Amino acid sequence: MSTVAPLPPGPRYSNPLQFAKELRPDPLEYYRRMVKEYGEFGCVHTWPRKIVWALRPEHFRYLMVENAEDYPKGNAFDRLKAIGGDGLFFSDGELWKKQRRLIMPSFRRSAIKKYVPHMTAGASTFVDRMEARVGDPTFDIVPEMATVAMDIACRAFFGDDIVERANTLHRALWDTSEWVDHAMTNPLAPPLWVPTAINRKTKRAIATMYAGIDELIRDNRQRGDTDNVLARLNHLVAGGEMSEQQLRDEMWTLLNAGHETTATTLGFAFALLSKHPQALERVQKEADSLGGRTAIFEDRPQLGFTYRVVLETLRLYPPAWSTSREASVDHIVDGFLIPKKALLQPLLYQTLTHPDIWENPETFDPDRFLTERSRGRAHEAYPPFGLGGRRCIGEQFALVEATMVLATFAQRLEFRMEPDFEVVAGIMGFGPIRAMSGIEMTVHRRAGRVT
């Protein structure tokens, strides 16, 4: 196929320590300029693999919906085994598509439905601890989000109230994924085994995180639960359907990708709000509309707006800027081979700020989401959760969390962010998209609420 077919265009690197050194910094601006010089389907030349990035929609259709059983996540995630194990994040294979089958029905509407419970007394925890803060100066919310995130998760996954430990365990996935920053940017990174500084203090996170998990599953058994997550696939384990090792290691990848991208979500969608006076005064309507009492999960249509808010916080600040993906064969896509071996990077940030499938790709307008100006949009124009097969299984889950944590605090409080202070969004090598330097704001009652 390669005497048929060239490689993308894209620049070359004999040395792939210069890459490393011209992408570590900022990913994100690197492949930002990679796009500009050589186009949106381009490849990095370089050893021991070529990168072949992409980020129109046709092309993730065709490559990660269409023919996703070719690219599997191979190499580049096996090494990252060694904090989360082989959980539905890091596994591949026949292993991925039976816990998938397994954990599945967990994050079915039905189930979501009986987690709304559990997601609003979060939320309502974490209005009474922010009201008492009321008169305080600003603070960086960005840890308070960290905190109601954890919280949720490990109610309706464990059936804890985890308040007391959700920062500890919070502090913990932090250091893990510092190192997986590391591993990612850096072709030299030893392997965790190895006592490094780095591999020292992640080592002592995982011990702390899997502890904590340890820790969640043997109360939950204790208690007998039966209506969250673990219950169900303690059932699993007792069934002989997974092993207590597998439960672990699913365990940690949902606390992890349950809390992680709702925190996040959640505080740039408060600075949103605060820059935008007029949708945060329709996300108050609607939490008013309330009537002051807790809302659940048939409230969905009365909070349209508010969902919108976070489809759109999600557009601006996805979770994930892009992922990798391994091709085990041969492709030729738009007359260009990507050749068998090398790692597919697609861009999924540029996509969902790319100037052909948004208006006013910069600018907060949640409305972009409603059925009339939606139509005739791709659907993989819209890629913070992944696509296809590996499109995130909490999805829903995080998408009506925070849209009942908007609404609960909504009901009583405001945050407010000074006129001068400049969220600044970055990633730390291929992690989230993050406020680097927090999110600074203050908190308010609301004048003339509903109660």
The other form holds:
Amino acid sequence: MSTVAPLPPGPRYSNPLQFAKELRPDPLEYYRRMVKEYGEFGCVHTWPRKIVWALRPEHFRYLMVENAEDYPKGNAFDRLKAIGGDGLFFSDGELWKKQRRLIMPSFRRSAIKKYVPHMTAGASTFVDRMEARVGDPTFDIVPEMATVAMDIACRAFFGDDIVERANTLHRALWDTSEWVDHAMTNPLAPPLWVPTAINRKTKRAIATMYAGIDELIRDNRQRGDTDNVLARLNHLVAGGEMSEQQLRDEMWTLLNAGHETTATTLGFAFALLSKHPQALERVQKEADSLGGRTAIFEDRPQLGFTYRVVLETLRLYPPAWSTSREASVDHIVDGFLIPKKALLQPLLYQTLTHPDIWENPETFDPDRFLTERSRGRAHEAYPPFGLGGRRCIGEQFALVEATMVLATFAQRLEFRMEPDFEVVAGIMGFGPIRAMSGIEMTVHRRAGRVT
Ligand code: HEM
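Got the form predicted alone; could you also share the form predicted together with protoporphyrin IX containing FE (HEM)?
Okay, now the whole complex, with that chain kicking things off.
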């Protein structure tokens, strides 16, 4: 392919530390500024490589769907492998293809149906815990969201129902994510083997994680479970299709990728519902239509609005505000060159509130996802779960899980936020979008609930 085309427009930094200094305090704001100044398809001209940003659905389709093979995860994620191993999130090429093919059946609709009892059991435990806090002063619900999401992940992935274990794993994961934020934004961060304070803490957390995972795997095999993800993957190990080490890496990855994102989504969903009483009433009405019984997979059509609340929460607060890819060849897009080795930075969060795509983009309006209001919207315009072959494997799991938790909670309880409390969303380092302010709420028994 010809390489005579110019690079996309954008800022120039001869000193990469200057770029890091400008980017680091607030990457979301930095890229908002860059898009305003240079356009929706641009390039940070820096060293050791260019960073090309994109946000239009047609660019996502070309780069992440139609030419995905030319944009592997690449070495942008290599540093993270030091803690995450070679699980599905980080692997590339033939290993990724093989693992995705082996693991995908465990996240198809028919499999997810079997995990729903784990989701509702975790959700009920959470509701019991919250019921005990009725009458308490305001508290931050964010740690509670982490516990319920980790509890459900331990149940559905490992068949384990010990909340204490879930909490230990959550704390260890949190410690490793501090290192991820540090390593992704600090070009001079020393590799993990250098005994700095943060590296030592991270190594201790990794050891705790793997010990916990080994214990969960051992217990699962002793029980001889059937209806959880690990039970399915155990067959692949027994059949020689997956090694023990690969299984460990995959379970670590699923746990890591599959709990904080959902926890964050739940927290923001509860916050949005408390600010939008009419939406809350509709969620409660749907929960009441279950007649006081535990929700099952087949109830999803009855919980349609609750499901759309989850979709809308992810549009306004996408935990994964971006991802990255490495160009393995030159491509010319709209007359501009994306050079080999450039880092591709898809600005997913900007697409999700783009005024050309979304009517009143800042307004919370779950019904915008009704079929009749979604016609003509490009598939790539809604990327909170990524795009193309590397789209989130847990997408359906997460959507069903969040719907089940909201419905189970709404059957009995209600969170309320003080009218003057503002949730501040932001990121730490290069991590996911989180509620940096916490989410301060009180919890109440619902009047007129159906029991
Ligand atoms: C609201 C919840 C979730 C959000 C917003 C989310 C978001 C994402 C995104 C954006 C990607 C693509 C990353 C990229 O292209 O580089 C991804 C990939 C992935 N997610 Fe999720 N995720 C969620 C829940 C889950 C759950 C519940 C699981 C586990 C069951 C999971 C497991 C994974 C894995 C393994 C990958 C890598 C897939 C691959 O590369 O083949 N995620 N997720």
